[in-house]
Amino acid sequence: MVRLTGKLADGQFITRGVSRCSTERFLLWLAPWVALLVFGVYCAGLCLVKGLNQTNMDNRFVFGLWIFVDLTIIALGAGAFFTGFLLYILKFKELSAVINSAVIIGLVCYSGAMAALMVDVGQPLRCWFTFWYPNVHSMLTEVTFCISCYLAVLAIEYLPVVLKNRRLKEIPSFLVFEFELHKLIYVLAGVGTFLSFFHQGSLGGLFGVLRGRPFAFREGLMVWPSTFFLFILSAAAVGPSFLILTTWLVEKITHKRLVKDQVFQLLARISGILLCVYVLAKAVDTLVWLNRTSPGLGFEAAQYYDWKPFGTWILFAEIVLFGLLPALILITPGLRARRGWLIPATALACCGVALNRFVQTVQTQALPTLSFDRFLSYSPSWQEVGTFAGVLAYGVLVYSFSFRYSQVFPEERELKAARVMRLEIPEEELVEAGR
């Protein structure tokens, strides 16, 4: 009877029209999470309180798996301001389909990214002296502002999703609140887009500006490097590609069609020709590198690609496998229209841009300056792992509570219901979906 009870229970906060799992099933997808939560707090526990001797940087390699792993999760959650500009800016409207889910998926990456660094920083009470005593002439600084005040952004769009939750829409209050966000959600965009467009190009810009490490210094436009362009394009590019990868992780995993083909495929489209446009600017950008930037400050190109293991093959994997391959596969309709093809597509996306900031981290700090300077070698500590194993595990944690008690996809009762007219799900199903 207690059992039934709990059911009861859960059963009465899940959007009406849907199906979850049972709450068993529900608690037992949960239990490796937590366990692996708990672990990256205990991971971040030992940096904060014996200190960052427990990671393997140094003063010579200050850039490891943080800032890899930040750099990569801050452009893959490029999808949430990309997709809100597309939706409420330019009126893609089938968009609306997934936009739950892209702030979502925004909210988490920013929110872990920026939990990881105040670990890193390694005196998170401190993280206030970044606001009280700015450094008016670090891009950290204005990177720092917009991701701290786009969090807030994220946070703030974030509060209708929770708001849809079935229980929740039956208090008024709630429900006026909800309604009066809705007409802020196009300002709300707007700042998004601004905000994003400016840290993500900061990001690059930090690396391009570094005259004393040549192989990421870039020349460009006024006081702006190349790479401020390139990283705005490639987050913009890649944004769509991870949504539309974790919208399909989530329909395997729930078993559950969740979005109509027509979004996927305007998704590939929109991240198949961005991803074009990265790549040929990206060509253009190492050619000139190459032949006129590097010999420029006294050093061939090619010695850089002579310590291992960084040898050319991560420039050709960068540009042309993870790069060229997926554009060319997303543009063209016959290929993305296949889930065959358009799965792999976004998955080497996706990689593209995290190789990208391995080699702008990793391998910028990696590579000798001087004649006499050697070459560095860097493995992440456990302890680095671990914490960011516990940031997967938020992540998943926030979206699958997010799922299972809001109405994260709005087309999915709709193409529920068309299911069930085909009569493509056996009746022992529906009559247990009737009880």
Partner chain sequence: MIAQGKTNVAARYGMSIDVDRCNGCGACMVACAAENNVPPAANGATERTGLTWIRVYRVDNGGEGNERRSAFVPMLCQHCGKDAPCVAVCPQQAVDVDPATGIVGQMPERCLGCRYCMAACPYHARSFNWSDPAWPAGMEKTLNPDVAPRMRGVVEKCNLCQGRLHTAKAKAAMAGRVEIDPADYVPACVEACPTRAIHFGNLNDAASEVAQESHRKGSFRMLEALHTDPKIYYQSKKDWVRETASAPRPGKENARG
Given for the second form:
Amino acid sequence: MVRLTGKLADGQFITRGVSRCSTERFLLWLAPWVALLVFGVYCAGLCLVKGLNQTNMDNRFVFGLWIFVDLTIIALGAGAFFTGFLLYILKFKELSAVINSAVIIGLVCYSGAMAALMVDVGQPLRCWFTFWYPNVHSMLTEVTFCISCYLAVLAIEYLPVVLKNRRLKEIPSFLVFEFELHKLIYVLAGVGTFLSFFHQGSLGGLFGVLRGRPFAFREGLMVWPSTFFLFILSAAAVGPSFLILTTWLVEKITHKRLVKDQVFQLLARISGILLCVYVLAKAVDTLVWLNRTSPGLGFEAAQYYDWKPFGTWILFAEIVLFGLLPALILITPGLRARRGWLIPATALACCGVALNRFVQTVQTQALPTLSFDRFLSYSPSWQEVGTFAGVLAYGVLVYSFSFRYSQVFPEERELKAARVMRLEIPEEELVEAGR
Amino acid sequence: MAGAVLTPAPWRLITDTALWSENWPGVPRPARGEIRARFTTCALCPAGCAVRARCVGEQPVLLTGVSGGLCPFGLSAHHLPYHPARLRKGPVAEATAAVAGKAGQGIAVLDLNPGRTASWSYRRAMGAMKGAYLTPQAEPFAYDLSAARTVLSIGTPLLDGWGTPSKVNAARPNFRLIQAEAMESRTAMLAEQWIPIAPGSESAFAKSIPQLEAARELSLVLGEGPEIAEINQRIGAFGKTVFGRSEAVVPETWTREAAAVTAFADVPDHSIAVLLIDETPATSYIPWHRIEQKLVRDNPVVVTFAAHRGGYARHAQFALPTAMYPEVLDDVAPAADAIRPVFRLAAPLVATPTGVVSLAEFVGTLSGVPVANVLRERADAIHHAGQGTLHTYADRQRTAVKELTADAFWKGLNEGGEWTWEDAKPRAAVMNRAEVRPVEPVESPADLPLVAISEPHYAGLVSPLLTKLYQESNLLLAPNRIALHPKDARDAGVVDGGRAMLQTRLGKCAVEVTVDAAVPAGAVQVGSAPGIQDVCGHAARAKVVSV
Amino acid sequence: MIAQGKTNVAARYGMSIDVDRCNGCGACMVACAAENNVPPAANGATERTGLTWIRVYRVDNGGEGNERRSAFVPMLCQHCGKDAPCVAVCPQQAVDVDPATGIVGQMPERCLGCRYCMAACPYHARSFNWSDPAWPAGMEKTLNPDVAPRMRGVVEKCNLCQGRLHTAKAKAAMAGRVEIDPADYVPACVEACPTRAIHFGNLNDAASEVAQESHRKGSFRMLEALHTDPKIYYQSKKDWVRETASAPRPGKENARG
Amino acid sequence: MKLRGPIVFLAGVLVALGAGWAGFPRLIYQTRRQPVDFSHQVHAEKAGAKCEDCHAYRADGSFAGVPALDKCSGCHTAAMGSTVAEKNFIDQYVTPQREPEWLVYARQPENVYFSHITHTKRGNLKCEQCHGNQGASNSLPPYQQDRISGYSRDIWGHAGRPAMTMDACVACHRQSHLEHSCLDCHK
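The form predicted together with the partner chain is what I want next, because the block you gave corresponds to the form predicted alone; please supply it.
Below, the chain from earlier opens the complete complex, with every other chain and molecule after it.
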């Protein structure tokens, strides 16, 4: 009896016209992720209570797994701002099909990154110092300001997604609030776009400004090194790819069609074009750096690739394998129309941006700067991996809840209706759909 | 919310939490007080460097040299009273009873820091009890670097804490140094010439010196082993750079009462029934198996007077806690380059801990020889002789002893001062031909492929801050470490920073491994920990096994 | 209100380290730790997780066997010029260059522990407090009252014994002087060095030993091509030692162990 | 009906204001008593003591702060007046030679370096400029200790006292163009 009411209550929150799995299955799906989240919180707690000696970071590898993950997930989460930019500013109306998903992914990535950052710093209690005593010359100040502001924007953007829940909609003041919020969405999108363009750049600048690390140092425009712009470009290019990848993944997991194919095609085209531009810019940047910037600081670029395992293959992988190749697939309409090409290409593009962030952070720290210094290696401790796993679990949980109880994909109902008409659907599924 | 923001509460709270992050439990607060300087002499090794202690109230917080620097061990000696490995209590009554129970059987004192006034107390007590007074090796010579032009050193750490570093540094610009050593040691690095020799071949190299091209120019040869004195005599160093070691005046009665000095190696096997060891502050360590060899088979009694648990306290039946520099008044033995008499007192900088015993008092009580006031007696004897000058550290004044009263002389020594007799005539060096050393049996290289190179320094107890050199950098080889050439490390299957077992014919010892290309292939550099020295001496054959 | 104190002519404190004299005994490292209340190694700390404001590196010419020659190079904060790589990156102004002394200062109480400055420093002169500082029971009595112990989770580094500069200034004020007596301000490592390999002084004072040595033949600075303008000068008569100041060379992989 | 929202809001604001201004200070500060009921005024007037007589400088320019018991027992071996406070002081501290554990209002955090001599001799500041009129007070104010940070409330300059916070230091240094670097005042 209790279970039945629970089921009913749960069902009442699910959006009308879409089908969702049973409460039991949903709970079963949640269980491992909750366990992982608990483990992640435990790991993070260890680091906070006992100190960062719980990690394998050290005075030479001052940043570890977390900075790499933070940079990567923020780059992947760029789909949020870029889709918003395309939809609200450049008026690509088709993208309203994925904007909610993009916002959720953005929120998850940004809040996850912030959470990891709070564990990563030695004195989390002093985090407000950055706002109170900011050093305006520091890229990290820019990053902190922009990320926290943008996180606030994302949270506001996420509110309508929550408020679209069937039961919450019944509360009139929420409806009014949502309506008011909707009027603001263009402003929010504008502000969000500016903030996130800026901090993607600042994240790029983070290592690009390190004059003492010629492997990462880049020349640039005004105060910003070239990586500032490359990071914006790569994040913008890969954001839509990641959106395709996640949407496809959700479709596979839920066995549903959620988005029309032309949306995928549009995203893929945008991603492909931007990726082409990025690869070109990256290639030019690399050549300038190899031949001018680095030798200018007394560092012959050849020595960077002397240290195993980071040979020149890593350059090739970054630019050609994970850059040019997916770019070419994504701009070729015949190839991207087929899932067998589209999905691997988006995956490659995502790997490319991850590799780029890896090279910028981890490889930079591994390479010696003093002639009598050694090449260093680092592998994360289980506490670090656990914390990161917790962030991942948190993301999956937020997405799962949003997907179940809110209308993440507006086209889902339409596509489902089409599917029901086209196919003979077994009865029980119809019954479930009717709930 | 809005209201709360307008009150001081949230702002106070975030400020307070930030302030709390500055002084949360676990961050100690240094005591404040008046800063004063006190002076003493470092008694950790015979160099006896003058020390200026910066004190807050009575508590020393920083030691510095008076003229020039100090070695890292001396610099941090004021931490030693708080070392976690300190021995703080021991079975004094039981040890006394056990020793008394063996009355009349062969008793001996092993003095690991000979040449002090306490050493005379041991000798007098042993004289009264017909016991033996033993030192690691009878070292009759003193060397004068200031008169040397070309020095050949066979593995001596000449520029790395040998003798009196300030004297060595002063003489350094005037002599050429040739260092023959298996590894490029600290001394070899700064030497004008480094002759790499095979590890363990020091003796063979010494024998070949007369054939060397540079032999004619040599003014001094330094090294271990009986052949060195002979070579020095042959190159005419005796009377120029090699002299007999000098000691400050001792009261005449002492010399009459004292037992002779016996080198430990010269003691017949299985002859000691009661062995009393003074190992603080020790400047060398004799492996336990050598000591065991000298003890009677039937129920010997070994009592060690130690400041820490790491040395003979691991083997002896009784380990009694003893005070050490800088918590006890003691004098400092003359160094290897003391060609003229010198007398220095290490006045305590902190209070002597309770519950400690001293070997001098122990044997004094046993033998009935009065030892309570020996330092003052000796200072009075020096004063009575009326030679030399007192150099006080605080004001850097030199005063002739003749101008001082006995009390003023004593006070000057206690407040940081050094008595020297600069115009004394150095004693002539006397060849001691009777010296015979046990030769290590030749071992087969097949099962023990490596040859050991041992660290020159033995520091019994070191400040916890020495982790800066041993652990937080790889500047010094930590006492419990060994270093291997990368190739040998690969063969042994061990990695840098890993753990391993060091194995010799005498036994095994757990060690940590440093992989260092500076160690020659086929050799293993071993740390100075007593545990390692117990199984692996210099030139011993060894094997490293991964665990 | 406050009488306008006569402003000192800006000093540029720096060092001149004679590599040919250093015997690698480590007295500087221990003296520095004792002076600046740096705790002993926490459990399991290694050369990469330990705390030391000055580190003596053993460097070599890369030769094998008899060809091998080594030297010791003490590395501390190089106190770069105005545009020190670490200053600009700190998000909350915990790092600054004192215009009056040229000392690059690190404020542990302002530090967030983000370690960005450590990534920025090409000399690896900074250490992070990975653990709570811990001294054996009783040893906290030996702490220097002129330097505040740091807490866990912050970055620390050499500040040329700022505590001694404070004391020297107070002494000068007591005597009614404006300028400090150079003999009153000598960092602990300089004072501790048994071979007198380190000299310290004001580089802006042409008469000082360091200023003269910095212009002498054989004087060099670490990674000069980075234009960090360090105030720590080194000198050696050996060519190969001077070459260690430049960046790693291609093809030198695994030259050291 | 329309007014209900704003009323609730205002009430909330008032409650929060009250809690923040009135309740919070009681909660966060713990009041501790000084060991001795000491009167600066009596010492200044009757003994004619100047600040430096008791709060002295040492030869190296460091500041000795609150005097040790030796200084007090120089005069107070036996009662000089007839107050209860003095009698208690002698009975509890002078006779058993126990150092009173004074609570120092101006005690700065461990990381602060403050040189009195530089400020009084080179800067020509009067004691009162930072310490207020402490020297003329007849009794010691209660020592209010922050429960979290452990510092005295007086540092923050409440109730008409001059503040001794970093902001106060910086303001004065900025005014006199003596603001150089963090390490000038931190250690």
